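There is one chain below, alone, in structure tokens, taken in the form predicted on its own.
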Amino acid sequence: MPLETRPIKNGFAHELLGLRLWEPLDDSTTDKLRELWARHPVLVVRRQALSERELADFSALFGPLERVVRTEWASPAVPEVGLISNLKDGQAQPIGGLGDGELQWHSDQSYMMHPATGAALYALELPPKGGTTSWLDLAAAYAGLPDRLKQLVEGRNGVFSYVKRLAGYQGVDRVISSEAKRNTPPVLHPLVHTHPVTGINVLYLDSTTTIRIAGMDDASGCALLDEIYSFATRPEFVYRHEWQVGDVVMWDNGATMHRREPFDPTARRLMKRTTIFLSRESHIVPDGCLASEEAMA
């Protein structure tokens, strides 16, 4: 069965028909894939199968992936896939992470200098409500803010920091070693970055680790940045994802917010989740630096 595509929100995401991921696929349908997921931020393949080493195989058709750094959440088999879960195991330890709790809108990896934009997410076992994921048009969003929110928002750079980040998880998930803590300091990105493909400027942005706006005091940079957030998630810029087991949908993290809903600890969730170094090519991947004494005064 060739590839079929059928758009969903407005084009924004995209579902993927007659595709079986456990299978080879042939390099003109490999292309097309790269060319969807360059125009469309969101990708949703239904109806999957898959062990660990083939989803980590389809990943990689689209740049290198990454080794999950927190090792307590990687597969023991294939240290390229994490396992997102509230399950444990029989000593009573959770087997992966970011168990069962709200997760705000973020963008993985906007804390780091140079991130892995790129994730997939296969849906393995699902509670009967709740855990609905939700992504962000953030192209859309800045095609539709108001002219003096954009003039105030071009050029500016933000200040990214994974302590934040740490502060909204629960429990273990927020406990990481003081070796990780000094390998992720405080970066700056710029807030707009413009597709390579496309030509559209496009917001980055993460209510999770953004603690301020360089050259901005804080309660001047503080109300922008929630001005333009109160903005960018209107539901029409939404998409939101029922999970069906066998579900793996695949995001850009440089063109995207995504958050999730909580569901009750007491159901089953596991999700297992590759990402992947997208390229600059086709991709925006914010290049960032370390944000200096004066950005974070």
Second form
Amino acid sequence: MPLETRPIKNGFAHELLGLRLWEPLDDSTTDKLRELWARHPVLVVRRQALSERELADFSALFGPLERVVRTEWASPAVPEVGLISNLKDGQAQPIGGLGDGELQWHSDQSYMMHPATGAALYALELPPKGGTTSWLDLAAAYAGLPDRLKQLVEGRNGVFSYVKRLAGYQGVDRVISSEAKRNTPPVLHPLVHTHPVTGINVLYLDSTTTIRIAGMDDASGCALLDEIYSFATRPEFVYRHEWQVGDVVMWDNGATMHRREPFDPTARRLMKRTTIFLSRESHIVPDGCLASEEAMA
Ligand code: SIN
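And the form predicted in complex with succinic acid, for comparison with the form predicted on its own?
Zooming out: every chain and molecule, the one shown earlier first.
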């Protein structure tokens, strides 16, 4: 069956029909998927039945895969596949990460100088209610910003901190080791990037890691960020995905933020994910630097 696509939310997301991701894709389909992902940051493929190897092989068509950094979340069989789950093993230890709580609007790895910006999440077990994931279109949000906010944010760098991310996690993930602080110091990224393929300006934001705007005092920087978040997170910029078992959703963290709604801790949710180093030629990949003392002052 040839590849068909169905735009969702004005083309911000696309559903892909006719794909069997457990089989090798031909070159022309792969090229079409790469072009689609460059222009449409969220791609949805339903009704898949994938082994971890098949999920990893499909993801690797779009760039090198990152081995799961939090090794306690990694699949024992395929180290590039991470488990996102509230399930526990026979010793009552979590089998994966991120539990059952709410995850606020964020962009994965924004606290890294060179983030791996692609992600694919595959649903295996789902709670009867809650646990839905939403993506925010940061190109549409930028386009809709009032000119005053565009001028205020243009040319500005945000300071992104891993420690802030960890402090927001619940339960076991909340432990902030001095090693994490030492290895992942705050970094600077521009708050607006131009997309290499579409030429469109896109906001780069993460409400769970941004601690200030470089060159602005704390109060004015936080007030500006709050104003931008409250504008950018309007429902018209959001695609809310109601998961079904077998769904694969791929997203580009260079052009989106995402959030997850909490779910009943006694229900089961098991997702598998990969993380992909997308190319700078086709995607926004922030190229940050360490936040200097001046930026933090
Ligand atoms: C994530 O933020 O990467 C996980 C999203 C989810 O569990 O739906």
